[in-house]
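Listed next as structure tokens is one chain, alone, in the form predicted on its own.
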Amino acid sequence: MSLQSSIVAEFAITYMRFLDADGQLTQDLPESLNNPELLRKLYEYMVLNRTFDAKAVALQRTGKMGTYPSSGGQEAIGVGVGAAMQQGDVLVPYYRDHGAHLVRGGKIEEIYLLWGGDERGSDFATLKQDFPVAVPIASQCLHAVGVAKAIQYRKQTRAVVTFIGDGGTSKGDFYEAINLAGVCKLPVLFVINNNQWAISVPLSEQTLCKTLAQKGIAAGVPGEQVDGNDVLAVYEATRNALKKIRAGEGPYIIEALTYRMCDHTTADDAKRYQPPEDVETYKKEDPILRLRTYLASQKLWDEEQEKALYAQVKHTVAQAVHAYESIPAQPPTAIFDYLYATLPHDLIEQRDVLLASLGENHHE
């Protein structure tokens, strides 16, 4: 006697792309895309994050910052993420998008002052209930699961943004998270950048899965994957599961599909363990040349408004690290300023330790 079975559940993950690596229309744009205005943006913020990032590996380079995580390579992620929200979103952020805070209005000195270690670049001057850059792996997912909950309980039309690597996948902080948020209904999107290595660990060695988006199906999550070096593909995409996620149909992932052209962060050697063959390869695949060929061919960018757009980027990177080398040192005693609205009598006393090692004298 056969033992007989049948299909309970059948999924299928989709792909996104509308331009492939020549600049090319792989298909129509929808009617959101076809808006020269939004697509000059889209290039103009995609070059402003490389050249600032360029520039903090720089800093670092000749001590000036902290260890810091480019995003090189990437930019389209981040920027076509960022252009799609709605100011009143929130964005809770991981160490590599740094292209959403810059689209939302953030600053740039802001971003050289976190990694140049003074928490103070964590409190935005605009994007106030934005979060601080999660360093610790996958924690931002939780974090944003908690906001989404907060609005959904105050029946706010906003939606939460957040992203995560492909290693970040792997870990129980991004389980659990997807998974309250399916069994909730929450208003909160999962962005995971796949730029196919978790620090020197490739893709193939953290998960079977031939997507990463289909890590939400047991989660009753729904999910996409869209080409990563296409801005346009991430914006859509961003823009179509925002709406959704806005008129209450819960929460979304997507996979955006990259390759880290950079290393991990400043305190890590990439050509160690990237083989230099797939390097050659995914740089065909830059998402700032392909958008730039895109435009010239359809008569929305000539080389007058390149160097335009250099020379003012330049300035303008400038100006943000005039800014960030100008912000005076907190004195050491600063610890103690943000960790209690009225300090206990042993913080207190290691307080006054302090400053009398200082010199001062400070009386209670």
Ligand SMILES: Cc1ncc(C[n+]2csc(CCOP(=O)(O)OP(=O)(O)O)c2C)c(N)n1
The other form holds:
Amino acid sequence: MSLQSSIVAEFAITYMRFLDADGQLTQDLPESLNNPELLRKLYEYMVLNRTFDAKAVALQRTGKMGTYPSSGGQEAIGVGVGAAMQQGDVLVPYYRDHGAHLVRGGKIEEIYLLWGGDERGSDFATLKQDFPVAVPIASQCLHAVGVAKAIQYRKQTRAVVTFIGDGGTSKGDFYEAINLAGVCKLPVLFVINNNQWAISVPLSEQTLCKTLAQKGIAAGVPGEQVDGNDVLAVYEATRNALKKIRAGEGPYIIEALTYRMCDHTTADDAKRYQPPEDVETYKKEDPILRLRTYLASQKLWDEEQEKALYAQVKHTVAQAVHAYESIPAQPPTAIFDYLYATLPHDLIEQRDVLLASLGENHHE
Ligand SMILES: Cc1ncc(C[n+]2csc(CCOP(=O)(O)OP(=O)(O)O)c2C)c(N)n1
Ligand SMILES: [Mg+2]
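Right, the form predicted on its own is done; let's see the coordinates for the form predicted together with the named molecule.
Okay, now the whole complex, with that chain kicking things off.
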């Protein structure tokens, strides 16, 4: 007797891309992207992202900043997602989302300050609702779910956007977060930056899943894969997802496929483990180059604009470095200032010991 079983659930994960590596359209652009101003903005912010990022690495190399996680080569993800968010939405980032911070109006010097070891970098001048950068892997997903629950409780139409790396999706925190988001139909978007490496661990050693977006299926959370080096695909997928989320349809996952074209952080040397042929392949997939090629082919960008942009960006970054270097250092006791609203008694004691050891020369 042959056993009979019927299909009770099926799923598929789609992949979206508009611009190929040569800057050619792979399909017609939707209405939302038929907007030269928006396309130029996406391009300009990716260039700003790359320029400020290279400077951050240089600052670390010259002893002027601490360990820094570059977003070099992955600019399309942060910029594309951030540009599709509304100002009142809440960004709950991890450490490779500089582009989202910048395109939302965050300051470059805030990023330099944070990685220079100064917590004042997380006290954003304008983006008061956005969260500080999370370094403990996947913890930000749980924070995002908490914020989304609060927004739902208050019946607001805002959305929460959080990012996570491919390696981070192996953690329990990620699965717990998407599960609760699904059960409660929370207004939260999870963006997976699949750069194919978790420091030196390749994706193939993280999971047997064909896609990371499909991890959401088990939690009832729909998702899709996009070309993470195509800022247009990242923007459009985010825009569509946020529209659904605001309409109360619940959480969503976007897996953005890219490659880590930089060291994991300035404390790493990727040449020791990334196959050089992969690096060569992905060099050709550069997100900035392909958009520039496309814009030029549409007569939306020329050499003059390119020169003016690079001059402007160089000036902006130099100003940010100046602002970063000019801010007076905090007193040593500042290490006690940022975790608790009211300091617990044992930390008050430690603070007193520190103050005493600093002697009379210390002024708070
Ligand atoms: C809870 C926790 N465990 C370990 C680390 C050390 N760590 C820092 S980055 C990283 C790899 C993360 O890889 P992935 O999630 O793919 O993000 P990517 O850095 O590639 O953007 C690890 C293990 C950490 N920061 N937090
Ligand atoms: Mg990774």
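Definition used throughout: the rigid core is the maximal C-alpha set that superposes within 1.5 Å between two forms. Source: prediction; values computed, not measured. Positions refer to the first chain, counted from 1.
A.B. asks: Take the rigid core as the frame of reference and indicate whether the C-alpha of Ala12 shifts by 2 Å or more between these two forms.
C.D. replies: No: Ala12 shifts by under 2 Å between these two forms.
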